[in-house]
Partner chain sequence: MPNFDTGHLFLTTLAPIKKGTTLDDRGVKVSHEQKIRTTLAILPTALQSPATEEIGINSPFARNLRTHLCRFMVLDDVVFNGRVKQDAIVTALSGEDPIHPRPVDQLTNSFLLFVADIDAVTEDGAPLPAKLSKAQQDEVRDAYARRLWETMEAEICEIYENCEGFDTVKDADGFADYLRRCQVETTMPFNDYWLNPPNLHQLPVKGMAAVALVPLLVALLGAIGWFTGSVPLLTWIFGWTPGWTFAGGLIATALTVWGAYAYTLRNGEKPMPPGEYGDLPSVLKSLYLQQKFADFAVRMQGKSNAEIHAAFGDFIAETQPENKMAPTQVPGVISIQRKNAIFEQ
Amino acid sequence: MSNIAGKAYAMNVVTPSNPKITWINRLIFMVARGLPQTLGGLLGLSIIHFARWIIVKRDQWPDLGQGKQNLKNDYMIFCSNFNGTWDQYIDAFSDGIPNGLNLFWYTATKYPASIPITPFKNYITYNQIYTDYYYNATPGAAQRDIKNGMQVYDTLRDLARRHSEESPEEFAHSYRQALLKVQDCMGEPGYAPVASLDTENADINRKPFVRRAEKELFARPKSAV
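For the sequence shown above, give one chain's structure in the form predicted alone.
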């Protein structure tokens, strides 16, 4: 079990809030959607794939067979995928939109504010839910790698079109201009230096249990499998 897939990290944080004041958070999110410039600091963080806040009222949780639950609090679920380490992400969030974070968690129980950073990190740690399964279609590429690759692709398609329309001299000029345009986009993607050994250690620690389960499975009579 790990929150890491290649260069990406998946974060899920669930925080309780008093049902009497949850409406304040709904109003804050409505204002933020209507005035996206208030999230300028967040949108400028290129390490973030996406971030989403969801408010779930205490009577809105699904009954998957466990029976209806009697909860005292509403809850806010925060989901995000990003590049880099957990500490880098929290630091970037706290530095980029400290006031925005305080508003988004305005009604959260015992929220300590985003500054100073240590109580904020402790709060996230205590309320984080670790993922059971995390799939990343491009584990060796960061968000910037994907954007750069798309820019190179568009440039090559444009050159292909120009090749059939321009003279050799004109195409040579277009080629040089295109090369200057995308020269910063041709870095080699791949796995970053290991920031966490969680995945590798999880596989190593899981291996004895997997082997024991395989032996028990194959040792059973076929009629019992």
Contents of the next structure:
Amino acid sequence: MSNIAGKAYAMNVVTPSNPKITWINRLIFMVARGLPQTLGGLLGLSIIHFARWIIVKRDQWPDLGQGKQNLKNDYMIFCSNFNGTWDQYIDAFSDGIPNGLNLFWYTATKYPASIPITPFKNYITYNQIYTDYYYNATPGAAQRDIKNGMQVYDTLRDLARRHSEESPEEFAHSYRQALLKVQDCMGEPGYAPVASLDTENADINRKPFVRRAEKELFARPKSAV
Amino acid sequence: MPNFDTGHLFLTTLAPIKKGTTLDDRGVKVSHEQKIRTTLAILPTALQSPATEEIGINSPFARNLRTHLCRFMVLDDVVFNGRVKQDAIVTALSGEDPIHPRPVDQLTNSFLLFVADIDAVTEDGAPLPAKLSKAQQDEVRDAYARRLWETMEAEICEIYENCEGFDTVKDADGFADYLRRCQVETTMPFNDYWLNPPNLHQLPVKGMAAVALVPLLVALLGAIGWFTGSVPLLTWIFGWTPGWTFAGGLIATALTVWGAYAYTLRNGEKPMPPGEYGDLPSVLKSLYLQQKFADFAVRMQGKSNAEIHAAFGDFIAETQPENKMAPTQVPGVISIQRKNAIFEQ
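Now that we've seen the form predicted alone, could you pull up the form predicted together with its partner chain?
Full assembly next; the chain just shown is listed first.
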């Protein structure tokens, strides 16, 4: 069990909501998507790869034969993939978009508001569910590293085009200009700081179990057994 | 249906976990929930730390080029935040005795949440679409499920055999149908892999407010007419009576507000555009080129114009910026400096 995969942290927060007013939250989300200035704060954080809010109405829990759920509340599940530590993330949210947070959790039962931050952190702590398995295709890169890489990619495509059209002198000038443009986009991917020795030790201790599972448990497709 | 946004499918599924017990791989009786947790604990992660690199087995999700990030989470019950405070006067008037507990939500069984941020394509490396119909989104989900089955069938079965309804799944199509049955709608997706701020679907707030104000104004005039005996202007021009003006204005206001609400939902559900390099192959290629170009820039320090020109020709021949599929960094590794971390065509 780990919430961390490389430089990304997987947060899951489950909050109850009165079914009579959940529609307001849906409306707020849709208004936010139509008003770029309200999304600007979220975009400005630049620490989130992907995030989502899922409103599961009380009669929408999948029933695959086990029977319907009998619930009084709707539930909102928030799943985020962010860079940095848990505290940094909550601080950034609370400092950067305090009212945006309050709007996104507008109908959450007993939500304390994002400021002051201590009750807010307590609320997230009590409502957070730990991740059992987390995969990240780019564990060595934070969201800003990825966007910097894209900037380099874009610049290189332009340079490649110029290379076939320009003289060596002209191209060398273009190259230096391009280098100047992307000089702050050349970060090297690498390990995330060790979040805790427990996490590090858990990975070390998992080694024999993972290797045995790979040989025995996951070795053959079930249909071939 | 904001499951689809920025060219990605924000897949969310909730699979009910069976009640009762089963045997683990050592023959010990455990609950299905425990079995899932154990299986997920030994499922290889990406090669993301010194310890996982030492293990040396990459995640099965690294076998496809669509999954940016994904997670499994066992939800053994919903969260209860304590009793909701109620006003003492209301409680006294209702005759309710606070000593008695109120109902607390409990799930009848645990759920396995699977959340995946994937490229909304049916083939690895296809360009991200800007628009997809509901049927096309379903096609993307089914194609992804089939891809997972093709590349990690054993792992999927080991996890999902502890879930209700999975016993009948025998092949890739069956798994696609299973994920369909478990899918719940993502309400609000978010991704920011844009190089430049995109053109979003701006909500015309002022225009909507102006449209809503007209019938409200008519209702107000009708109300004034009740006191004065005639509706200013409207009685004189149209011969409207105060009562009908007020009622008509109110109904028109309600309809306009409802229309504005429906329009806002529809506008919000429109997908935001994909980033030019937002697909996973482009992300991996970006990281590959970023590292290669940093080394190149170091090597070119102090070189002449002719040398730079010649060396860059070799550089693009080696790195092939126009081919996003290869050479590139493979998924699930820290950098191209690691063993087997570059995919060559």
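All values reported here derive from a predicted model rather than from experimental measurement. Numbering follows the first chain given and starts at 1. By rigid core we mean the largest C-alpha set that fits within 1.5 Å across both forms.
Fitting the two forms on the rigid core leaves the C-alpha of Y153 displaced by at least 2 angstroms between these two forms. After superposing the rigid core, the C-alpha of N70 moves by less than 2 Å between these two forms.
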